[in-house]
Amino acid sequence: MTGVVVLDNGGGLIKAGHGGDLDPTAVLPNCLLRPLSSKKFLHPDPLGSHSTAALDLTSAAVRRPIDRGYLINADLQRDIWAHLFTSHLRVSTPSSCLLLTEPPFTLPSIQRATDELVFEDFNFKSLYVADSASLVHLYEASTSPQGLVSKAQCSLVVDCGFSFTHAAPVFQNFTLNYGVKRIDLGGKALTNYLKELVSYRSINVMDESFLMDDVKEKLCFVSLDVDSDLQLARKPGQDNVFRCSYVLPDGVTFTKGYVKDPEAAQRYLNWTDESHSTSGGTIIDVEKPESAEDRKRIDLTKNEFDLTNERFLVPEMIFRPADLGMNQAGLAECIVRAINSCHPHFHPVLYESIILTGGSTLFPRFAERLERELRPLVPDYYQVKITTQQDPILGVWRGGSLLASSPDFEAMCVTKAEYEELGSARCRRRFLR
């Protein structure tokens, strides 16, 4: 069998890799940037690599080829996937499979300009797409043989991506469209939403995407009580454990900004709900460092902020998008009304098994907030049950890694000759798309 290319082609990060293996080769992000110090747009490197945490990216232009988690730029698209391939992944189109994933409700113009890319452009020798919660599913039913997922071959895949978040019940490894919700609201959104909330209350921050993005993943987390934790992040000094200083980088010693105190930064979760319920609304004192003084204080000779509420706002979001005047349910209602399209026999099993995925995930005490608004909303006779992937942001790539290593893969691919007899829409049938 062929070599096999498995792309995850996010709106936020292309995950791509070979066919097989554990963790994908390249993680970099999809677009393409031009920082100040440059005349041309730049390929960004993989995350982690040392010339990246080196590149001054403070008011850097940003190039992208999805918005709002669809391919509008084809051409921008086709420079970054031929950088991909030569640079990063070094693989022979013409002799390769490509595994694409691709985001539920695509149009059938974006579904065919994806396919003359991949096979008029890049002549992949055949191609397979996927949608991420039929390869999430399959990842977790085979890490966890003896568990629900495998046993059931059924769950509800919750991907809070970058560009949206979804609710898409799988069935033995079949997403069920009719039961697939969708909220427009990922962490692009979220980041933007930080920006403007510390552009009004501080520092003009409404270029600094990749700054913000930071911030958000450092210091943003979701909140258990958010009443109670309004009335908290009001308190002066100390008293407000969510009080903390993001340093913004200088570009000459710093090109990357950073937590002025992360220790400060992580009293928070000193906090539990149990904390404000027996403290009947008093706070109570929490053991002050040795320098409070000196953190409190900001240092005028550097530009930096603070957040206080911004912190659990943000994430707040997604359970209440009508906070942002968008018109949508939140997510643990978005998550009844997928499950409620479906069967009545699933509903025991689809409570039992949800699966969350994507970047937006990560933020600290996510699942625990989910099932606390999931389980008023939920019958008392059924079982709530959370899961988080082990990695959220690879778990669709390891799904699709380990789909292409599967003995009946070629049979599922449509190869080149056929496209070029039947064209795109009947090709797509066979991915039931």
Given for the second form:
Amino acid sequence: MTGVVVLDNGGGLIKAGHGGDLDPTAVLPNCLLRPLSSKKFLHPDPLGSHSTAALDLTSAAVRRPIDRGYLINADLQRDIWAHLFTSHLRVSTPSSCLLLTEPPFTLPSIQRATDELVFEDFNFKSLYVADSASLVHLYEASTSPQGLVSKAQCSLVVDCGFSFTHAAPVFQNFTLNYGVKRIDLGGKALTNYLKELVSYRSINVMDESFLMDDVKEKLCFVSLDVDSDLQLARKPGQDNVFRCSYVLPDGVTFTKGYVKDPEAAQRYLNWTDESHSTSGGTIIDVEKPESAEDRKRIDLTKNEFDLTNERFLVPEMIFRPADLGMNQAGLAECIVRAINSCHPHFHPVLYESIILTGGSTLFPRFAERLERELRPLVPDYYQVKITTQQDPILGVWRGGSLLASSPDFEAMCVTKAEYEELGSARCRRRFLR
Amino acid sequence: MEDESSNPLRRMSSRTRKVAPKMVAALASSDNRTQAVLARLEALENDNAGTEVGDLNDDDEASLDDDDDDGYMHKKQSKSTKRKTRQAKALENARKAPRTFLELLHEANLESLPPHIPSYSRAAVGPPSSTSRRHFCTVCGFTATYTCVKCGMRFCSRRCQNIHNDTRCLKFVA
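Let me have the form predicted in complex with its partner chain next, following on from the form predicted on its own.
Okay, now the whole complex, with that chain kicking things off.
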């Protein structure tokens, strides 16, 4: 019995572990970093590790093997994988199988490079290439055996990741590739957009990718009503429920930035809830007088910047890329187009089994907003049901882990001998892509 | 670095003439505003790669070779062996250097596929059904009612207009 290495090789994070496990062994950024203090590019620490010698990521230079979601720098990826396999997973590659995810419509030249990497550099015994949508479908179907996804054997997987966003219909564990639609916007573009806004409006943070990633994750949210939220964001002082400060690291006591007042950062949630229940019009005093004085005082020893409307205008771009000047439809329309390109018999089921996955769906209220946008676009005799995953970043990996532990997994793989005999292109046909 | 994709206009070397299809469109049109928008969208996909290009393929040497290229065209025969090897080295570096996804995409020539086969370019979601777009003030982020007559960026008030004029107006039009 040989082990299966399950590798969800994302543009932002690598999720890697052993097939059959519940959670991946290592989740780490898929990049090499060069902090200011170093002359060489270093391997990043896995997420969630609390090593004492954590890298100071201020103004770190980043090299990523993946551009726009596709593997373009095989040399760099080899370095990262070699480090991953030896020091995190501790597997011997010649005696293991590999389950690797690949985005839809990977170019043949990239597939060839990937195969070379897997078989010639790492000598894996066999390889299975999966696409993320079918893995998510598999995982969702297995978590609720009585649910619609597993009964109807089809679902629409919306993967909003680091590099791009895909809406992909899946039927009987196969992605219907003629129905896949893509928006060229993902977490990376959003972070860069936030960087651009903050750099122009307050402090130059153009080099601080990791810091701004953190700001985005902690402070950004999806607005349910942009116009009224914009009006709210105009208010001065304490009336402004969106205003929130983020303190930059000073390199001495804090090497990581933090939200100045996490409680205040959550105020917007209560605000809209209350104003909805009281049918609008009345002004609710959300001011908390006890520590208001502390908050107002600006600590001159710390560098901080305020965010107001940026908090919801940044994730807003996924719903309206046209606002950025992009000639692409928003997420709701993307879903409708993906479904419309399938056979009409699928439509009712697909609308009822939309699964959200990927790190960018973690913005608060993402699903709620999507449903609001989607409902008017869908005929009223169809139900719309959006399922969110418990851990959208790991959803794909868990599906891969399930697939790897299924009994007929080994038969689906392409072995090294077959690769050597037939070459990359012929082997790829095995994966029906 | 970031100029890799954001301003191909300034690149004069013969080796790097391959530009992304989007950029080709931008270069063909004389409209500076479209170019600015496209360049900005390209920039959204950038990493801060630091000076990686420098230590990856020995930029100093490569730039020397760029200068040499023009001379090389004129006096082909009089090239010293040293120069040849240097150019050969630069060419090799260029070959080894990772190409961007857009270059690979261009090379794959997806347009030549028959129309019924789904491909990367056909999977793009396509233009939105309604052409209306909201405009946000580039200075403060609120709904913008006015357009800068010089550069086409948006602003919402007199105050923002002044800030815009002082800081980033005419940035792209030069």
